[in-house]
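To begin, one chain is listed below as structure tokens, in the form predicted alone.
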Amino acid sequence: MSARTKKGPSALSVFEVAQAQLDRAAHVLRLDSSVHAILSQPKNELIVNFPVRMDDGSYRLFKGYRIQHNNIMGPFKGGVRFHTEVHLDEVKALASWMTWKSALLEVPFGGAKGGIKFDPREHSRAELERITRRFTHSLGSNIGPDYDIPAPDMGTNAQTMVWMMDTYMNSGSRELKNAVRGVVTGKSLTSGGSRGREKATGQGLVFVLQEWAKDRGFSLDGATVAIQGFGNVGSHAARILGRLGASVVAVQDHTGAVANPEGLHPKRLAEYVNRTGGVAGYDHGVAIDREAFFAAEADIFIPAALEMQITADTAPLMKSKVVVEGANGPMDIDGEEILRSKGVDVLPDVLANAGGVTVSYFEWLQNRRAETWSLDDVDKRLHGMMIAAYRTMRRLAIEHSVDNRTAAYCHALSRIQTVYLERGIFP
């Protein structure tokens, strides 16, 4: 089985890559054929086309998606992204990865994903608010705090979630307004968010990386890091790793790539990206091309951008000891096989970036209980759940003689299968 990069014709689409990963674990686990069939496609696929008034008085039609993959373990759960590349196949793959992620971390959620196909950088704040609210209204009862719970993703943030929450609140009865605060997670603190949610994905990633380093006898103090994508996940991971003594030597995003063998200051680079929209032109690093970025001398590689970036073209260039998947689906089948043949460890997305959904669960709990947890409490709980999942993955990898991704899937699928076999298929 092979997959090519986005540069040329693709043998496998992103959803087909997700299916191949599922099939591999199902074979190892000897998953019940009926459960395998159910999990091979989303439960619901919702596409909405909705008009929004622009600032100049004209109207534009937007296409939005909400894919609900599975909810046997709990409410559908997954982010909403605003990006020009959002399409049905991608959102289906992302929704399925959310199902495995929740099951692996033993969070009582299922998997979903959503998005709108447009570039948020081309719109004013007022237009973004109208787009968000109109999309939320179009979704209607297809979301809800006990049914489907959106969260931030690429191109969205806490403000986006607050607009979604407020729109949903004002679409129902008055007496239930505060009871539905948990319809979304990733909100601002003042509107019901959780401490630690903004850094959660990057923090969880580092917790897993630290555990890997202990297993390998590898010191993060003095380690070098390359990061693809410097948004929420990449920038927070960089800052946390910097405090542990690691040095970020190369960063790439949609605007270009920069490198500095003596280290790029994570906080200053994040501030620059917030001002300018990307890493291009950062004057404390040297501009490099895409090939040079993947070939950077870095112990740790963190893909934290789009899917299918590590491929048959880019994997041979890489010199890292470990790849920690901050993004969802950042490598295709060929890329993963090449890294495996080179002895590169992979900490898969369903574990490495699961800090986001885990702290989203904490936020949802706090909303339901009308509680506010301290940052220390959130971090301790997150650490415990991430390390437990890492240990389970490693145990199964050794037990079944499989790679980390397949082992992580085996635990997730085993839990889901148990519930299906206990409950049966209605009617």
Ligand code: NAD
Contents of the next structure:
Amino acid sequence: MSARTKKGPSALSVFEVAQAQLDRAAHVLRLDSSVHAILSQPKNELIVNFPVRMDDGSYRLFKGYRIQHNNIMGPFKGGVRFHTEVHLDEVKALASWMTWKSALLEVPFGGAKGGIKFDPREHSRAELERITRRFTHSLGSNIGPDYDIPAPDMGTNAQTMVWMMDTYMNSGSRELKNAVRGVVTGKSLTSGGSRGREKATGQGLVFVLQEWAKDRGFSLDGATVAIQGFGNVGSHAARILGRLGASVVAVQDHTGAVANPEGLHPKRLAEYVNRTGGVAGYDHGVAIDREAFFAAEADIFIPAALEMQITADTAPLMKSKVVVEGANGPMDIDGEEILRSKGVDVLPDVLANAGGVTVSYFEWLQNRRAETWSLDDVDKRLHGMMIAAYRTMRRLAIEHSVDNRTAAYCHALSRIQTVYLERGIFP
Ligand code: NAD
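Now show me the form predicted in complex with nicotinamide-adenine-dinucleotide; what you just gave was the form predicted alone.
Let's see the whole complex now, leading with the same chain.
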């Protein structure tokens, strides 16, 4: 996919979609024009090209990005993505969404995002380690536990974070080694991670969905679910929803799509995906095509893969009551408009997938205080913060007569604006 979504002449790029979302909320809020101007572009855009030795002795040049959107509320914060479709426009959009997300959840972070344009599945573990370490080295002092804190995203995981942490630690002074553990979050438990971080995004998504279900008088027990993407976010959301009695009836990933009206058994499917790399060939369901996946009879639709999937092409097919955005930016402006006209509720990314950054904040706090919190403690705190953000969003949606996304942006933007107006713009 190119920077532009492949739909037609009026299609917007991912960053243009992000801008349009910002402009819509800025208008509702009558956002100060200088604050609006500042927030419409990232503060820093870093692109690094770095060579890495492959297992066969040859060298390959990689292109990496770190976009630091805003840090007025706290250190830049956001994931690192390893994927063939990583590009500047996408990372800029993703970084801005992190700023709104942190501000909405009231965690003391700003927004950033990074990535390397390559397919991690094509590389050995040793090559992945060298790519990750060389990228971290290239970023140098542009990251740090009080400046910019990366985390996992598509194509990266706890192991990637541990390599980044170790590289950063070993590039600085010896006496500060243990003090800089919080340079990344999403680490393994043994290397300083937090309990509950791995499932945090799926868990947070389900907490928000439960609150929506309460509002709507909808029972998750017996509900049907379709999920695009069965990695960290999709598979954890599926397993948690399965335990609540919901039935995952259709799943799509980069290898294909499978469906089973009786339910796909999330745990078994996750084990299959771990073993084979994707959902294609899973024999407790039937293979379906992309169109049939979007048209699946499912009460709940969870995009948990790439951006710009729900568009003028796919939204008309969808039959769900609610879309819960596990992925960042999974729908474009046309797709969102079509869903609205069909009366589909949308729980926007900046809220629905904010469990990740929230537990990342807990991990960062635990690192700073040399503490280890119990899973129960993490889940309770996460639940409280997700519910508070959901309630704020709903209150503002009603107050301003706007959609959930605009309402969520309004809370984030007004918090950021207050700080800019208090501090003034230097010099
Ligand atoms: P992951 O790498 O664990 O899984 C990604 C999934 O997307 C895989 O199932 C993959 O097959 C699928 N996918 C990739 N390309 C696809 C395509 N072209 N069509 C259909 N499926 C495709 O990634 P993840 O961490 O689960 O992230 C998924 C989404 O959630 C991303 O948008 C990410 O930004 C967002 N997110 C992740 C976190 C987190 O904590 N990991 C937090 C917030 C938001």
